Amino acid sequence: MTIQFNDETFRGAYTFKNSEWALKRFPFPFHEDSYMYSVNMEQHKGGPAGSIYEKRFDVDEHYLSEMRDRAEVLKEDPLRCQSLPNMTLAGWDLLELIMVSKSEDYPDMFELQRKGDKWRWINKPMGIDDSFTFLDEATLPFGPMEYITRQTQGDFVVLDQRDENLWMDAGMVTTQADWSLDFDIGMNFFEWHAPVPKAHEMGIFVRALKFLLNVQQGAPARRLNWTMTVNPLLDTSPENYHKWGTQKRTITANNIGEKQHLRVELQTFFRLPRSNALVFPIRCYLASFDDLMTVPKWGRRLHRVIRDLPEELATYKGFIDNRPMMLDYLSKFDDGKPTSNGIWPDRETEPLRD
C-alpha cells in the first residue's frame, strides 16, 4: 500500500484527521470492559498484517505532519532532546536500529547504503539524502539520536542499565502525556514512575522492571498505554501546560465528540547491541470520540471502562472533571450487548486489510 501523507496540524486550527484506514488500525487499548494497571507486556513480533504492530517502527499518514510538529517544538525548546555523556554510543545504536528497520520494512520510502563505516541514508518522504561516517558525530548535522529521531514518529527514551535498574539518561520527547524529560533526565525507573497511583502498591513496577532488565537483543517487547486529550494535541508537556491545560474547559455537550480524544501510546522496548542500553519508543496515536463511536464494540467498551474507572485513575489520566460529560455522551452508544475479547473491532485476531 502507498501511504498518502496528510497535510495537517496538531495545534492552532487543529486540522488533524484520521482516514478510514488509520481508524481501522487504531490501537484501541482495552481488551475487556474494565481497566486496571497491569504489566501487560508481550513480545513485539509483528502482525496482524496492516496493523500498527506489523513493522518495527510504524509509519502512517501522519508522518510528515508529526515531523514538522517535532521540529517546531524543538525550535521553541531544545531541551526536549537531551543526552548525557555516557549515552553517545547508545545514540549510534538507535540510529542503526531505526535506519535498518525502516529501510527493510519500507524500502519504497527509505534506503540505507553501507560500505564499512561509510553510510548513506535516504529518506524520500522528507527529502533527505545524507552521507556520513558511522560513529563520527562530526559528519552529522545533529547527534546520532537527535538526527534519526527528527525523522521518526513517537518519543524515544534511551535507558542505561546499571545497578539492577534502568536510568533515563537520554531522550527525544516532544509528544509526551504530561511529563518532562528535562525533569526526569538522570532518574531511575522507580523515580520517574513515582507519580503513578495504585501501581506501586500493586507491585506493577517491580514486575515491569524485572521484565525489562531481561529484554534480549532481537527480542523486543511492547505494551499499550492510554490517557485522554482535549483536541488532537501531540505536545501535552508540563512546560506548555499554560497553553493546553485551559483547553479542557472548552468541552461542551455539543462538541465533546469532536474535541475529546483518546490518546494511545504504543510503547516498545529494544535492547541495543553495543551499549546494552534499552530504547523505549513511545508512539502516540489519537482518535476523537466521534471516530471511535463508528466502531460499535469500541463505543460500548469505552463507556464501561470510563464509567467504572477508580477516581484516582481518572484524575491521573486527566479527565476527572469531564467524566460526567463523557459518560452522558458515551452512554448513547452502549446498548448493553456483550463485547468480544481483544482490541480489534470484531475479534482479537481479526486481520486488517489495506
The other form holds:
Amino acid sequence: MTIQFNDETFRGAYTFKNSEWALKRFPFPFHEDSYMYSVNMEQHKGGPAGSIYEKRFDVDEHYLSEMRDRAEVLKEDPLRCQSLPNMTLAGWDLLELIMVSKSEDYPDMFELQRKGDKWRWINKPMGIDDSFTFLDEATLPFGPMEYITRQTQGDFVVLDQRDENLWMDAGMVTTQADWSLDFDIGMNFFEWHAPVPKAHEMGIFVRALKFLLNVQQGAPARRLNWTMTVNPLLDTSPENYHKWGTQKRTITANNIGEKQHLRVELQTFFRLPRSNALVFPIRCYLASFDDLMTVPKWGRRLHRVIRDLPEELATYKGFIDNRPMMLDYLSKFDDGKPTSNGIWPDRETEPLRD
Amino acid sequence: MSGSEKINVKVSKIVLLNDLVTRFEFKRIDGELFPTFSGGAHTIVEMKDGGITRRNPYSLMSDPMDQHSYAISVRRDDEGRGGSLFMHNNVKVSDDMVLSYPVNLFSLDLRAKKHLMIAGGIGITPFMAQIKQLDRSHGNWELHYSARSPSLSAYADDLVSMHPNDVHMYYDSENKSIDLENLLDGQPLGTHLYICGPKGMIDWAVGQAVNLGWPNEVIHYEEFLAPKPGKPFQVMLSASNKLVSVGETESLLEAIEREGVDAPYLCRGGACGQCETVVIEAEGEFIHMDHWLEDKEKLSRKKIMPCVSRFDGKTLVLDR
Ligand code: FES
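Could you output the structure for the form predicted in complex with its partner chain, given that the previous block was the form predicted alone?
So here's everything in the complex, that chain up top.
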C-alpha cells in the first residue's frame, strides 16, 4: 500500500497532524491576495499527479482515523445519517459510483468484483470483504448510502432534482462546518442556503442552482470553500456547538499557530445515473497556521486575505472575534513582497521555511 | 461547455416496427459498458448529413440497467428537416455514430405512490424505460397509451401482453380516447402524472389536471419540439464576429455550430433553457418555437432559443 495511514484523533487530545506529503498537497483556497464569495465551478476531471484533484474520491493519510471519527459521531447521534424513502435508489447510485471509482483509481487498496447483481467489495485498509446483491438492501449491514459513506472520507449530501430545484433528501454529515443535516433535511436549495449574507443579492445562488441542475452524467464539477476551525475538529456541528464553540476562546498569542486551522472543503458534484439525483460530496482538509506558514507564499497571502475580508464574511465564517489575534500572528509572515497567481507554492524559487 | 460527454457507437440492429417507426440499437465501439441511466433520459444522436451535422434528441427506450446496448425509436417525419428521414433512409447496420451521455429532463418522481402515464404516439418511448425501471423496484404504475391505429402503435402488443392489467390502449381509428377526467378523479393520493406526446395532447392533459386541482409538482411532461424548417435568414454573431446564413432545413443552432462557434445546449428541443441567447439587435419577426421563454420574454425581443426558433427579417444580431 502506498499510503501510510496516520493513527490520530480529531477530538480529545487532538493528535491530528499533516505529514509533509499532506501539506504539500493541501488545497490552499486563495488564488490571489483577496477573496470574494463566488461560485467558481470547474469540471472535476482529474488534476496534477498527487494533488487532491487527481482522483474522483481522494484517499489520504487521514482515511482510517476519519472513518473512526465518523463511526463515533454516528454512535452518539444516528441522525447524522438520514435518507428519505425516495432516495434509496440514489444511495445505490452513490455506492456504485464510489466502488467503481475507488477500485479503478486505487486498485491496490480497493477491489470490486461484479457478476450480474452479485457484487463483492474489498476494502483492504479497513479490512472489509463483503458480498451482497446490488439493489437488495437486505444483503448489506446498512442502507447503501450509509454503507459506502462509512468507508469514504468527506460528508455526502444527496439531492433529489425536481420542480427545477434541488432537495436535500439524504445525507451522511459528520464533518460539517456548522450546519445540520437534521435541520436541513427535505429543504430545497434556497431554503438551506438562506443564512449566507450578501450573496443572495448578487444573484449568485440563482446562477449556482442553474449550474447544478445542469450537471451532467459523466461530467462532474468541483469548487473549493473555506472557513476557520480552532483545533483540528472535524465535527463542528450546531448540535455540538456547546462543545466546540467554547474552544474558540482558548486561542492565545502563544498557541494560535498550533490551534488555529484553515479548513478547506473540496466540494464536488456528480449526477447519479439511475436516480437522476445529484450527489454533493464535501471533503474537509485541515491545516494549522504553523504548517501553512512553512510555505512563504501562503503566509503572505493568508495575511492579506484575512486582513481585507469584509466584516460580514468574517462574522459568517465565525472568526470575527479572533481576527485581531490572527492578524498579529499572520503579519509576521508577510514581508510585503508580491505573490504569484494561483494556489500552488513557488517551491522552485522559494524553499519551505522550517 | 456545450452538450455533454460523447460515446462512439456502432449501429448493431435496425428493426422496422411499423410504417412510421423504426428502432435503432447501438453498441459501444470501445467495448466498454454504457453508462446506466434513469428512465425518461434522452440521448442526442449526431448525424453527418452531407455537410450538415444534425443533432437530434431521442428518448432512450432500452432497459436502464442494460449496459450492453442503447436503443431509440424514431418516427419518420416526412415534413421535418430531415433528421428522422436521415435515420430512416441513410443509417445502416454497423454504421459508426456518436451519441451523447444520457440527460434526463423527464425523470420519475420517486416519492410518488403511483405513476400515472399518458402517452401519445411516439411519446411512448420514455415510458418504455421508466416502466422497466419501475418494474425492477416494484413501483406502482399505469399506462394510458393512445395511437392512431393498432398498426401504428409501436410496442403496444408487447406492453399489453406483459402488463395486461396496467396498460390501456386507445385508438383514434376506433374512436376511443382517454377519459382523462374520470381517470384523474379516481387516483389515490400521492399519484404523479406523466405526459409525453404531441403538443395538443400535453396541453389538454395538463389543462385538465390543473383544472381538477392537481398541483404543478405532481404534473410532469416532456415534449420535444423538432426544429421546423423555414425560410433561410442571416444572423450576425457579435462576440465571434461572424455573419452566418441559416439554411431552410437547418436550425439556427446548427448554423452557429457549423461556423465553429461553441454554443451551449442540452435538449435541442426548446425545453431545457440551456441555449438561451441574448438578442442585441433585431429588425423583423421572431418565430419563437420553444416552451422555455415566458410570453413576456418573447415579446421583449431580447432573447431567443436557437435550437428551435427562427427569424424572418432584415437584421438579427446575437450575443454569441
Ligand atoms: S437546447 Fe434546450 S432549449 Fe435549446
